[in-house]
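Encoded as structure tokens, the following chain is the form predicted alone, with no partner shown.
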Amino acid sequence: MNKETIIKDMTEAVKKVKDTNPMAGSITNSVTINLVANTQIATGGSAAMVYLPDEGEFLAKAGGATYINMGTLLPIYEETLPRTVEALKDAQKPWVLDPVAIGIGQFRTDMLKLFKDYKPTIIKGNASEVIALAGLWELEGGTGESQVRGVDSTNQVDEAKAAAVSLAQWTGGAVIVSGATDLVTDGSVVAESTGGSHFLGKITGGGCALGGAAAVYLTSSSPFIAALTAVSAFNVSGQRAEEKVDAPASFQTEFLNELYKASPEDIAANPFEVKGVN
């Protein structure tokens, strides 16, 4: 997989999304649901947010991809999440998992254990979440005890590389480790993407929105290309938005504006490096 081919595939993925307006349904964090939906729309996709079991099944079958975010769990999710991932498996539809706050409660842990055998197409998390998920699934690079502080990471991105690679190898998909320099891997290569803005860490839902964007691009490309395209879109849009503002609230508005305005060529041209997994 050479860089020239990756750039071409990323460009085509963004063009296809903008041309076709694909639906990527979400079962996501109630704290960040608005930003996730607006982000998906800004990329060119169509957003649909649900939490009931039958509606999760419907979106799994009707959408091009589905985003499952483990943020603010509700009691009904004990039924919704298993039924939705089963429907995704039956329909052979791709999906994105964001293991937010892994390790803070038994129900959350039980659901994430269940997901191992359903093999998410893309996993998106911060370094601590990725390391903890690999540990929960008993994969290389993981640890048995979560180092997540609420929804925040206490690990650096490079510390999660081995865990990300082993997760991608297990699922056959891709993993995003978000941070100052984002890491994306399909288990055979690792891409490191730069750019973005420190303001993304000062608004609620920047990481959740990235998972939503990845689901949109996943409707139109391979897992690795979708993951890297989402990261690149965020990095170029975040960098441009930061140049226009001096505070988080105005940054969020400008970020959505820049994400909407970013061309396929803009996104594919955001700096990244491709390396081997070793």
Second form
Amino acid sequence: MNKETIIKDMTEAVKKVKDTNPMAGSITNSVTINLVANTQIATGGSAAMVYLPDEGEFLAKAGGATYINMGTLLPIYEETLPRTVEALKDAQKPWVLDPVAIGIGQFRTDMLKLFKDYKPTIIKGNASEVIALAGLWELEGGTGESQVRGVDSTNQVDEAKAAAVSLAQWTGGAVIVSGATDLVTDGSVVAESTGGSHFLGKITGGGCALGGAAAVYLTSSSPFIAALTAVSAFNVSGQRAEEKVDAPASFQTEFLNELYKASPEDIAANPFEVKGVN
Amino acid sequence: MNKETIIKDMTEAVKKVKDTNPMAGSITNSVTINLVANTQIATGGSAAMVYLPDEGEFLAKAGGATYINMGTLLPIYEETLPRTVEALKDAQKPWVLDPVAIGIGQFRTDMLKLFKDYKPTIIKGNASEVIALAGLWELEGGTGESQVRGVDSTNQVDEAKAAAVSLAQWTGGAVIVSGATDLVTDGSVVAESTGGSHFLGKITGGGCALGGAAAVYLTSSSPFIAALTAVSAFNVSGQRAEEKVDAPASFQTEFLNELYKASPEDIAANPFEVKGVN
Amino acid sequence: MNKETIIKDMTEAVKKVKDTNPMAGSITNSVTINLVANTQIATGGSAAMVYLPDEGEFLAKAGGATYINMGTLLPIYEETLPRTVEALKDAQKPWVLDPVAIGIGQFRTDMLKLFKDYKPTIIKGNASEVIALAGLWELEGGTGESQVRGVDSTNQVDEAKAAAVSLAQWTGGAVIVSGATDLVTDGSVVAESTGGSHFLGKITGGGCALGGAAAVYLTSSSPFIAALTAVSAFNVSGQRAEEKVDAPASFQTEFLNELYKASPEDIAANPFEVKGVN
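For comparison with the form predicted alone, please write out the form predicted together with another copy of the chain.
The complete assembly is shown below, putting the previous chain first.
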């Protein structure tokens, strides 16, 4: 996998999404559910959100990929989440796990443990969440309790690198660690993507939106390419939006605008570096 | 019903809403619940959203009309939805049904079947949803499984005309089929309204917002006038908003702004044609 | 407590929030949950929303303060709300109660009655809600059924003064009555704060956002100062936003922008008057 191939694959992934309007269903938190849907639509995909077990199963089978975000869990998820991941496994459909709020509440912990065997195709978190998930799954690089505070420096993303790699090696998919520099790994290479905006941390849901976008691209490319494409799309759109605004609410509007306007070539041209994992 | 009378009635409906700030309660999905509320407020109405059975009953009785949207169903709706439509019937209060996601999940199907006997005052859907609902209710023009994909052409709205008419004849109310050209029928005449913006399909919740607005106007006019007024308000506001923007997130902001600013005369002057159903 | 001290305390409260990024957890309605989170982040705080009982307990202990808003109640709240207020009491952590929709549904009434003994640190409502809560708690100034309609005039806020004072005397905390002029009392003095914008009443969630902001400031100051700081922040930001826009959707964006940009000195300089309660 050299940079040239990656750029070509990313260009094609974005094109395919814009051409085919693929559906990526979501089970996601109510705080940012609207932003996730609008983000997915802005990329060229289409969105559908559900709570009930048979609806989760339906979307798992009908959608090109599914986004599962662990925020604002509801009681019915005791049925919905296990049945949805089982349906994803049966249908061999890819999915994105966003382990937001990992460590809060017994049910979230139980579900995240369960998901280990269902091997989410893409895992997306900040440094703290990725380290905590690796810890929960007893993989290298993880700790029982994450010591990382915030995700604002490259350094902190680096601290999660070992956890990200071991998670990707376990799932056979890709892992995104979001931060000032974003890290994407498939367990054998690590890409670092730059750009974005500090304003993405000054609105709620920047991370959820990234997970939702990754699910859309995952309908149309490999896990690593989908993950890097989502990160690149956010970095180019975030950077462009920041140039137009001086405060977070306007940023959110401009960010979605720029995401909608970004061409396949714009997204694939966002700067990144690729290295081996060692 | 000639055009002149319709225009006069629409003008009065908008005026009455702006003067009296009527409350239209909603049971609606969590993806677009904020947009529905802000849309209802922008028209001049007031919004209230609930999940619990006795609260649904309360709003049914206390509100001028109720909006029931079938997205993101919750387990408690097994009690809330039947009790709310029963309360609406008892109180002889009008309501708007939005059969979004029809065909996904058993509970949604069961509820939509149940609603047949409760005769929603306005039914609002895209071509696909309207055809599917007519099919579920075994009315003319419906099919068990809708073949329509998307709602982007006049043609597709036309394909739903027979279903819309038979639904309106069954309920004695009105039906909206949203699309590039919107169709409104009371079962005896069909109005076609133009305008709007392609950006309404590039944000989540354009359709839900239309249903919520229809419920507000339904507090203050007949089903057909309320339905056509909501469609006209969206068409004029959508068109004005589109002139100011080049991307969907800014469009959403400007659309709500224009909806708020549109006068009764602006809304009633939006182009439409009326024909008999045959 | 003279004006000079209050201004100094407010300045420090805002500074502390901006410096320490305190977490204020919420159990809040799904209509405006995104706006509440973005408001809390704009003030400099951080947000977390939950539904489940052990997650409510977790946030009660882990957060600096908690915001409980009674909109869109869910069945699980029968466990979540009592356990969360118990955890708040055990941990001696402050919290904000927003009795929105008081009077609708039996469960809301039961919970609001229960909360009397848990003495919310700040109560925030419009005139109608404050009078109704004082009535429910059988305190002076309350009535079983509030006669106040709307909150658009100073006069109506004045009508809720006796209720606000008796609520604050009962809880030992502070009460906010929002309106054209906002009233804040700790039971011994009453502050009246002016500014804001009529557009805050033309979007959904202005009141919820104010409650969420009060919870953030409550992590870093006394109840009275936190309440007055939140009100002042909203009044200065609302006024500045209104100067830039002519419609409500743009207002919401600019309001959040201005809230983010307002300095501690800007907020503390917003006009207010303090009087004794008699």
